[in-house]
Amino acid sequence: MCGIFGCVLKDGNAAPLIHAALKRLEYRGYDSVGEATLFEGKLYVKKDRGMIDEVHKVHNLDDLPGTIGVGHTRWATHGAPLEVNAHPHVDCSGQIAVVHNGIIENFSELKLELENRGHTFQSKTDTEVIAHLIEETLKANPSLSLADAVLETVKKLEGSYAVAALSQREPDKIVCVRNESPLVVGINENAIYCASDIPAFLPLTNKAVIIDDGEIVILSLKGYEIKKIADSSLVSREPKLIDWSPEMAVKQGYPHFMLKEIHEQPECLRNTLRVQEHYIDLMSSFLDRARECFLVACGTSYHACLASSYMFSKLAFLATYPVIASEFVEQHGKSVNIDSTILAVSQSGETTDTLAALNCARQRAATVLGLTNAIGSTLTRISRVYICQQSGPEIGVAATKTFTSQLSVLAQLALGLAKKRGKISQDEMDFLKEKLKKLPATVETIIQTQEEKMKQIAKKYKDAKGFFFLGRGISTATAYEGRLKLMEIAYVPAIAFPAGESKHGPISLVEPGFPVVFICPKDETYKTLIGNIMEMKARGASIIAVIEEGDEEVRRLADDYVEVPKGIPEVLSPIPFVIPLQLLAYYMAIERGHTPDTPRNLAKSVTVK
């Protein structure tokens, strides 16, 4: 997720505040830094790729003239990290300046647009069409302000953002709009300030004012004037005091950066349905060419590999083989050839294995493509298709939004490939779109109505000395990675397998009151299962369930369970499954004393062998 900082100054140079308000963003993560400052009725912008401290060496940040301005630290999600993509963005005039967190679907028909009129683009963003369509607008309309072409550009965007507007026809204004993306107000007597956080303005003042979905606000040394988008009407609403000290508003409150991120996770699988049909269906295009594709990948993202492996078999009858990359070379690296597919799947794009198996197969001439949500990375660049996955920087070690956002595109490339090879009938095709649609607000009702019951479920067992995760079908990954989560930062020796192997071995294990974690979607498997609670119940195991609404047999059998909505389709399960696993390692690590966004001797990105 980008950072956008603005501010409007009774006195004093605006690019400095900018400056350090950013630098007060950078947990946010980001690849590229920007400021656009208003003087005497000239714009002047200064950006460039690579950490704050870096471009401010080079280009010196701070001289930017003028008591007005924006600041923006950007992810990449269209277009490299290099400096024609840096924010701010400006118009084909130079006169109109925008900084934009979110994504734009529609962008590509908007920039065609634009380009027959005769616009000439500079990046290869999304954003940069914001600016060109307020040009566009106050040049069919001069007697618009700049409030009212910003009102008219954004009925016309599909997407999330949250934009701060600067022209040299109003150099005492900023405009802002906010959908889907987080933005604040912040006050003072002397100033105001439009934010992506309120860490950035909180040295500066504890007055803010959130701004909504949906709702447009003019920022001057006046104050700020709040109005809705869809009808222009005024809006009233005071400021709050905030009272968080800077590390809690760095994290919005939460007390770790993981509890924080497993809350965004309905906002990052918004994002993720919002990637472009056009790198799907190429992608989609490539996997149906392949004779043999690998899902390759480490850790969490090999647990999204392992699910989407039954996704593409069930949706598309695609037999594709989830390999670990550190077991990659030995195990398919002498038979890979010229008609074998690799996907690979990194969050970081970095991960030294995964990039190993990919420089082998790419040696013996096979196709390599890759899912990450680092553009740049090296995975993107030795990669013939690459998707961003477009869930924003992960600041918490064990991966959580990421995961969700994996699985979501995955499955999106399961249904792509699906109705390129006419496997589902476009009944069932809709049907499916629908519910993926729908899986954001799913998971936002989970973590509303199952984060307490999880906390109680952890406290219950926060003595134990080891857990089972186990499930059937797809639940199977789901399973590996409600294990994996509870290892990384609890501790707790786990073991996850298919319900059906439990009886080759592990239940040899099971004794009175050792907790077994069931993952029990209604699905195929459901019967099964059942069988495998009642083995464990026998031998006195005491089972928490995860099950779907009104599943009365399992709730009979389990001692604890958690509740997910009813009526989600088997592919997509993992999703909306795992949200209470994430929970349940995050409370477990609590209640032991063990602080979750770090855990020990793990890294974010692994980039050694």
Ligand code: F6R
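In this text, rigid core is short for the largest set of C-alphas that superpose within 1.5 Å between two forms. Residue numbers count along the first chain shown, from 1. Because the structure is a prediction, the values reported are computed rather than measured. Compared with the form predicted together with the named molecule:
- Here His87 counts as shifted, since its C-alpha moves by at least 2 Å between these two forms after the core is aligned.
- Taking the rigid core as fixed, one finds a CA shift for Pro142 of 2 Å or more between these two forms.
- Core-superposed comparison between these two forms: the CA of Gly513 stays below a 2 Å shift.
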The other form holds:
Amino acid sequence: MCGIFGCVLKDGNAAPLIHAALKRLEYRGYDSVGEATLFEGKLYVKKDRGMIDEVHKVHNLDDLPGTIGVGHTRWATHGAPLEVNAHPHVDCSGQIAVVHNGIIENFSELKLELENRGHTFQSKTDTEVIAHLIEETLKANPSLSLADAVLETVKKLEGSYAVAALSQREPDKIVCVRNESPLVVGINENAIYCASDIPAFLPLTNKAVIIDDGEIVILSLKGYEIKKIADSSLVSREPKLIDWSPEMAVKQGYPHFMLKEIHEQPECLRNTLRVQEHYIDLMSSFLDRARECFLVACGTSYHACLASSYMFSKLAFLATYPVIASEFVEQHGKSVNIDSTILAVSQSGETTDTLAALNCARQRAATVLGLTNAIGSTLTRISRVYICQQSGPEIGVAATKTFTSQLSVLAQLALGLAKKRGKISQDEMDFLKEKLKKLPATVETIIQTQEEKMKQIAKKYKDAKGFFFLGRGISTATAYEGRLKLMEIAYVPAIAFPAGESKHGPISLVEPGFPVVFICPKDETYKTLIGNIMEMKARGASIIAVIEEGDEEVRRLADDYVEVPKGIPEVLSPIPFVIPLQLLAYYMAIERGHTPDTPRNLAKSVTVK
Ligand code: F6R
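With the form predicted alone in hand, show me what the form predicted together with the named molecule looks like.
Shown next: the complete complex, the earlier chain at its head.
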């Protein structure tokens, strides 16, 4: 998984603009970076391993000449993060450069074939075959245009790709192709851009054209021309106006995107309440009709699914099966059928594991529904119905605002389904809708009143070697999410499980001072949870509790606590209760000297299996 960018400018220098765009794409990968530009008929390339700022310091990415160029920020899949493996990759003659996001599955065969024809490879990447294939195609038929050569080339490729190619022979064009990896085009009066996603060019233009799988697009100062790869037929597609302001894609004064995004949650939750009723209604009709219903996702999105399985059960009396996407095919692939419905939840809409589960389900004629933050993503295109969660771009690698938005949409969906099935009284419905409306303000209050406290708690526990996160009922999902956040950005080993499981094994890890975080809403599980807190306390654990305001009982037991406002219904509780856990992870990362926006070994959108 990587980020690609390209631009053709009327005037000015492409290189600094590419550099800035790659910074906005850094969340997609950041182990190497590179740029290629064309100037006076000659190709110039700079690239190296390392994060963009490091590479820029050594090589000055901004001084490549020319008004046209491409760039790449990498997350290694084939070949270690080394200078030779960084993109752009060039052909033998050094005249053609390509950047690529995705995986070419048959690259070994292609490479062997090309080597037998005399091509010399510099890197261990799958991408380099693309440059050599274009070269080979043009060698065999010199009258072909770059676009035609790219067309011929991609017909030989198996796998996923968003590619942007440049050639000295046609120094006014960038040719891009897409299959199963995201690609968008941006346009204004002075330039045209291609990128892995919209925030890359959002400060430059808000006019975007989404490129579909199986399409090639040729960019020049004349505009863009889209064709189908299969038959070269022309596709006509107007740009869409994107209403994300450029400011939404920068840090707005916060030290990190993650903190900014934690603070944006009240606003996102307000936007989420604007999800159109008829989509909720349509999706709940599909859920109502399903004989079996799977909730499929990865990571944080899976935790949203897990929480929603309690919502669907408690509100609409619908049993659903939350499944981690990478396990779906093995676990349910054979049994899923025309009567099954799969609701996939994916912030990016591009997560390969999730899409693979959906492909399997679609082959077996199951109904696919989607919840995503990315309109135009693969998930939106393959779903019978999809809902956009309206969180705006999330740059921090760790999901925060998109998690609470997912929970809000899923709660609305569970309510819609409860209504359709006649499982909810009018009073209960009105009560829950009112509470949902108040959640943005509740979250605002939590951030305002508890952030400083969490900062202090993080200071106190910064050297802890491990953590437990425990909850019961729907709070189990909150505990899982708190644990994932702490692990992924603060690099603290942590375990989460339903509190009732402690005595079946994990409690043996507890020794004096071991920090255990308890999620303690005053719901039906509260009394039993107190018992679990006592068990941990008796073994010397340090109890950090997330409690409802004024909960004296847990307050007395806890070593440290943070409070959320009273009176939040159980089914909505993960939204406010996860906020202090996001802050804990953020401040633990800071205390331990880590960069929360770009945790090591991770990337925002995981497009490999
Ligand atoms: C964790 C995180 C990941 C993603 C997961 C799924 O903070 O962000 O665990 O939730 O990679 O991504 P999407 O939702 O894009 O499918």
